[in-house]
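Presented as structure tokens, the chain that follows is alone, the form predicted on its own.
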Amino acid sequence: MTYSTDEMMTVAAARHLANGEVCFVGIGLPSRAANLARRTHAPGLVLVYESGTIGAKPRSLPLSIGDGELAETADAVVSVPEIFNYWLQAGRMDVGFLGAAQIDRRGDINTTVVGPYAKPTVRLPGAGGAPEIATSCRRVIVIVRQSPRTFVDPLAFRTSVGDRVSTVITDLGELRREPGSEELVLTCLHPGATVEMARAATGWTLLVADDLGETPPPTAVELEALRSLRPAAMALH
């Protein structure tokens, strides 16, 4: 069965969630993951977004965090601040979802400019909440797309500190972080990808693991619950 590397790189991230765990979400990639697992083997996942939605069930993927149907669907909503200050400060994730403009090899975040901070080449979207999941859930994964303008070091800004990132998935392969390491090794590769194209989009000297696997591809199940994840635009019609 054909898949793209888009979903490749979401049932790998689904696959990571567990059943019953409570999982800070965002919008794309880290949304298509989360709706994904809660669909096939973590009914119980617990689906938490930004804007205070706690227990959100989607029936479609929601385009963005003010999505009405997660309030629709939701256990409860809350206020932002509660989501921060109560929820997620507290410890009470177990795992969040970040993206990243750039990565580096301890699993830094930079989401904020390329180039110098007083004139940067290029200005990012910003912080956002990401500092605060990126230092609260209990562990981070980040999904990423990569290339050696994506895996620098060093970053250009430290938006994010990576103490707690357990895993980078790319659409190559992923990345962990090994016991006693405080670098990122690659651990496995996604069907057709290669140790060289993974060194080739690094910036860095890429770390491998001896016992290096390769990612089951996506189940037929997997492909049909993931294929029927429609975003909300789409349902409507």
The other form holds:
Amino acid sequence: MTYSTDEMMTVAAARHLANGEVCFVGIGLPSRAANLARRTHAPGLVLVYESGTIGAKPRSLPLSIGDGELAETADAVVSVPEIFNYWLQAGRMDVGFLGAAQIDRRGDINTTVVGPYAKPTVRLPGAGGAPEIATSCRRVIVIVRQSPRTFVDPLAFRTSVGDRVSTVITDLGELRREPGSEELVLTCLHPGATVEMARAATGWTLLVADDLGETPPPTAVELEALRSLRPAAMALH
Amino acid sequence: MAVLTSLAEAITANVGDGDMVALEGFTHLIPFAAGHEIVRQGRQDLTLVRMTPDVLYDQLIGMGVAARLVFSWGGNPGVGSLHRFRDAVEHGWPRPLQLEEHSHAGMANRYVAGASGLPFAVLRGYVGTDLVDHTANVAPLACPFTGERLTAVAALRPDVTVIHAQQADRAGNVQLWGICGVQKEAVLAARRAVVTVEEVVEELQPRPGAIVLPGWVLSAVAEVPGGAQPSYAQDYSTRDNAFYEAWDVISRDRDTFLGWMRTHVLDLVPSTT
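We have the form predicted on its own; now please give the form predicted in complex with the partner chain.
Every component of the complex follows; first up is the chain already shown.
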């Protein structure tokens, strides 16, 4: 089966979520990967969205973090102050799953501005839930397409601190950080990607692991499950 | 005490030029109709407050009603950028927009402090981020018991909070359910509160997980069926995701945007039920 680099990225990200874990999910690519995990190897994955939906089991992929589908299929729906204070800050989340506009070698994330803060060339959406997701979940996975525009150092703005970022999944491969070490290291390439491609898509001198691995390609089961995950609005078209 | 009134009268009586106005709703129950009425009545120099300014705030900002935005995430959820918000920040069109930005946890706790009548709230957050350098309403704080380094965020006290809910009764008691966001805190933090509802019923039937706001904490209640569209009201309507995607195109160009607002907002007469 042929597949796109985005599909490889999403499948690779989904594989990092274990059955029974509790996952605080950002919208977009993280939500797609988390829902894929729940449809494949991790049916008991607990999805928590910042809209206050705990244990959501969406039948189609939500477009926003507040689609009715999430509330209707959730174990519990709580207020926004409650989700951040009682559930996230209190340390009940195993894994935080974030996207990023830009990331640096330490896993710090920028989702605020490109260019100077007072006069940005690109104004991004801002922090949202990310700063506290990044520091309150036991580990953090970031999913982001790798390019010189997204892999930058220094960041224009540090929106979220990357101390707990354990894994970064891109369309080229995976970067990891061993506990105690500061910098992300390329540990795995997706089929077809090369170290040169990864280096060219990175705005700093990329560290590469000695035992660089290759990601197993998506299985037919994974691809089929991923392609059946369509946002409700898309499915109607 | 809540007055059952028309949308136009509710806005006239409760939203003034220069006010700090929070139109809250976390994807669900966004008070679009009330926001449009604020545009029609030509309010100016507002400080708009909201955790998740999305398409409604893009419209208000693009029409130039806001001088300032206090927020934590400004985007079109699942779609991308807010082009009017970006145009205002990047190019000052139609007027410069001053920003005060936070994290969601910070904003939520600011409302909690406001609702609690406290000067500030405490959380673990902001530490190590560049956000702390860009707002005066965040300050480091040591826990008086353990010395842990924490963050204080100043209370939010909007002049008026506007929300949309499913139902009210004739005494102006309001019930909302589904994703309830930060609406309860935003209403209780505000000096005045306006609620639009899908329908006025004889008697509110208790719903699991619902929030009930007694009429005596509200200023005005107006029946506006469909008042959250293209957002939604659970058990009344579904989110018009296709519109949120269409907005990306409508809002990219200033003239296309203005034309859309003229046809769909300015030229419409508000409901007077």
